[in-house]
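This document opens with one chain alone, in structure tokens, the form predicted on its own.
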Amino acid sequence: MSWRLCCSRRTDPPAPLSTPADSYVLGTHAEELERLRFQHDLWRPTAEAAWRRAGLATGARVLDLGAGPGFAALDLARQVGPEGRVLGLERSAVYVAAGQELARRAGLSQLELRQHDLLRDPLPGGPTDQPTAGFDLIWMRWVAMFLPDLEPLLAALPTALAPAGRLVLHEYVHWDTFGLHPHGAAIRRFGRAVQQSFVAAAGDPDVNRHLPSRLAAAGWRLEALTPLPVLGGQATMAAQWLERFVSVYSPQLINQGLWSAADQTEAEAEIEAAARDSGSFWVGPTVLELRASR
């Protein structure tokens, strides 16, 4: 989603970007491209709280996978210092690209962003990559619902993780939970046009529903399973974020014959409607924190 309120740490990515044809459900445009920027900023704290509970330490090694444009490569580039590593899988050569410049424009050598298919390409860190044996950390943010296939992943899984390492996952687990209140029927519709384009994409809105319980019967154990509930009012980065969600991704669902340019419309008025109560709210997707180790 995209945005821009009141963030630290604003690093501008190269120049506006085209959709290539490995682009994802939600593109990888140059508008989308803002939209995860504005959305890592929202979410920076409790991405760093999570990584904190985790023990990520200065001179750690991280595996970010399905790292996107690298907003939250940089961040854990520079928690684990120029002693660490942090290495970011990302399948869109497009954000790789973009990646790599923010690294080299920060001075973050530590950080490398590197093109792989979770669905197809072994994960670094077996025994036959020993450079990158053993990963402190490894993060995962939105990535799996997007998977038609879990079972490679969480097969190798283990191979890239230390033997006092953690995985942390941030996965939706209720994403019905999004809306507008009080003026929101249209706002509801959209969401769950929203799933059913995931769904059609083969991808799971709710997989951090059956992720516990997959990973503990493969021999994980679980940590900690949090909920991370998002939620403001008028002029909040949460209600921006939503709100600019909204106008970015209804294009596409109107392709995919899923929304209307009449349903936009009304859910613009609604948005319009909402702007003038001053006791309206967005909620967002409900998240849940997965941390688990072996």
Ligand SMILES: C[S@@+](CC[C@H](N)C(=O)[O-])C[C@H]1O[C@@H](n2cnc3c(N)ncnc32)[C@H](O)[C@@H]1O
Contents of the next structure:
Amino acid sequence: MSWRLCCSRRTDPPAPLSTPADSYVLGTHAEELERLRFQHDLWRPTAEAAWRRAGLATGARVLDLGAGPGFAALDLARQVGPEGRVLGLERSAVYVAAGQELARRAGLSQLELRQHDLLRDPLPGGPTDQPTAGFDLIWMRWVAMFLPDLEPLLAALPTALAPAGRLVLHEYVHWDTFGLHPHGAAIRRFGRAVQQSFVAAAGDPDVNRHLPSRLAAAGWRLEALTPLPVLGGQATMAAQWLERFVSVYSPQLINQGLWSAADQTEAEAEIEAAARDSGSFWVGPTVLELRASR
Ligand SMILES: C[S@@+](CC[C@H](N)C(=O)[O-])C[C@H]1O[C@@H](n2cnc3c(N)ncnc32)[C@H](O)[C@@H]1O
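Moving on from the form predicted on its own, kindly provide the form predicted in complex with the named molecule as a structure.
Let's see the whole complex now, leading with the same chain.
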């Protein structure tokens, strides 16, 4: 496990961009958008290493499923260059608009963000979208865990992949590693409440326990299954990411009756105790990298 280096703390997020009217359990308000930006900053090196291992090259065509506001898609677009193409599919109109604005400001015409529901809309490259010859890389991170039904997507993936293409998924495999040590009894309960809330929204927090076997059964060749742990001591990016998650998601957990103001007070006291202990550290839920081809 590697300790991640410190970065400066971000300022407080602005007011919500929209009411979280869509069914994405974490919401699409401005605070969550900023959390996703910080999350991508933390995970960028890991994602880039995964793309390299999958053979991502200049001129490649990439499909980013559940792209959020396009933070990874933006990096992918820079890597494939103007000769390549990156298509990010995302259900939230707010996130699509934010990603389109990012692409416009960065002058990345090879990047397209499109509103798309993975549960309902056919994937590009399928029979209803002939012009594309398939994608060299299909990338999906922290999205399958929110899909109540994976079958339509799994069935459509092969048609969207180019003959020598790769599928790379970064999804969680072990949420129970979430914790703050040695101070975090309430934080541990928080991690369990988060998992309950994902399950209540018909998601599966540890979806990557099942995906390798389902893909193998559907004829995919599994090339890599690599655990990606994350942990960090006080003032590291990893610690800030997990601390921020507790603060952003606790109001929603309280609304759902899975967490209480008293629980939150206890969790905050643990975070304060950890801040005074230079040996304390956070551990995130473990991600599993899955790389597969046909
Ligand atoms: C945790 S975010 C991850 C975003 C991005 N993949 C990343 O790694 O930064 C999950 C994203 O999945 C999107 N999502 C959830 N269900 C979806 C669906 N049925 N179709 C398309 N996108 C979906 C959400 O709107 C959200 O943007």
